Ligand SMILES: Nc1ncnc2c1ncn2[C@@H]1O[C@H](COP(=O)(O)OP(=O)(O)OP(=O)(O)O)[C@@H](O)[C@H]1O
Amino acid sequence: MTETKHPETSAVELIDVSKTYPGTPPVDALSNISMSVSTGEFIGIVGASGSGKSTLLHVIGTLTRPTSGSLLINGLETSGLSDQELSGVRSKNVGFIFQDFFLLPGFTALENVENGLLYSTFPASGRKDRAREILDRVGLSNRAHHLPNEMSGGEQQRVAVARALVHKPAFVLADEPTGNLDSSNTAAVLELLIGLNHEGTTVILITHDQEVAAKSSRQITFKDGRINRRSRKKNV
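Just the structure of that chain by itself now, the form predicted alone.
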């Protein structure tokens, strides 16, 4: 099909997006959401359980389709794309970081990061070097040949961050990335995300923790499937 591409003013843009799950009665998980994330921005999506932020994650990550409205990624209108085309958009543009690290237990840190290139167009001959480069960027070059069970939780999450970045996505979508970490490792991972953002990485951080969200330059708070509040960090 012919792709509809708009000027690349935003990494992500949602226009009147709603998501309704069928049932008796139907559940309106998102209602008329309009928001954009500029390239190079660090935005925090905040909300309690049931606020709609998890559904928003799935919509932005093209893991589920909105019931209505438009989702643009790097200026590309996604609403008319096939599942296969959406998979291609996702593998090229989205770097996922989850609360659970999802590292392959029998693979080294280097191999786990390299696996992030399996569905990319990155040349196979250069994948190991690219994985080494990004591991160094997150401060783990000295742990490249360690297995996940030989690393701390904070180190494992850094490997997951490297895996999310290895294919040079348009943005990183981080879902409660510090949820399984102690306060020390939480601070370290947040500082890593801040540092990466200062280097130009677009970060969308989804969390229920206001203190974690406060590290972002702008916050959008969700409640009952709607945007409840928008705020910007002072001195940014």
The other form holds:
Amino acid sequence: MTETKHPETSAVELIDVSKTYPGTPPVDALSNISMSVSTGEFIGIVGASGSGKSTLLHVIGTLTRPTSGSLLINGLETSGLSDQELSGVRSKNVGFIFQDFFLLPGFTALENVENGLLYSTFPASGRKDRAREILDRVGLSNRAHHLPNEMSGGEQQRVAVARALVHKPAFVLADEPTGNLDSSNTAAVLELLIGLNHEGTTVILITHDQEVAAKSSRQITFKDGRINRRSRKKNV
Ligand SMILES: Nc1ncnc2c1ncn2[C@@H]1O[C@H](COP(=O)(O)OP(=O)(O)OP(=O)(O)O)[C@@H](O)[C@H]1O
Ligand SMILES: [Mg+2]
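One more: the block was the form predicted alone; return the form predicted in complex with the named molecule.
Time for the whole complex; same chain goes first.
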């Protein structure tokens, strides 16, 4: 595989990225987006429903390819990669957190977290210990053997956060992670993401909730598939 490494490496860089969904008429979900996320940043992506936030997340997470433009992950140009190479880049670099948690129903909290190591190169013998360690980090050691339906929504989302982080990804992509949570669980999950960010994890948080986005250090607002506004970076 040909690797193009750029000298000033961002965790994520988009150059003139567009994404059009085919159909009649086609939908221009993203139009000429250029943005970069530095390692260690906490970015909030905001915008109304349909403005392209989830499409952006899918493109950054290499779940879907842009129609045109470049996506660089840790300085690596992804456009020339095969599907298999792309899935390697994804499993190494990206941790996903979704609104609906997507925990495996028949598996305990610990097993769900360990499942996040399935496609990693992490040695099999250390996986359970690593899963325990990160479950402890999200404050759920005492729920390790509970099934998802035996946990609250906030606890389930914290398990999902642990699963997203267990393989030490370069960055975490969270799509409306607090969308199904009440205000106290929302606050708990946000505090967790903020704490992890302070420890060095790069976080890209997608939300339509300005209050949630205000917890990030920089916000990018989308409107109709375009960047409408960029806030200045603030120290948190
Ligand atoms: N698979 C698809 N096929 C066709 N059109 C799509 C597809 N996915 C999204 N779209 C369209 O692309 C646009 C952007 O959708 P996207 O899901 O990215 O918005 P969003 O900002 O995440 O919205 P929400 O806040 O409601 O989740 C919308 O007009 C949507 O209808
Ligand atoms: Mg969405």
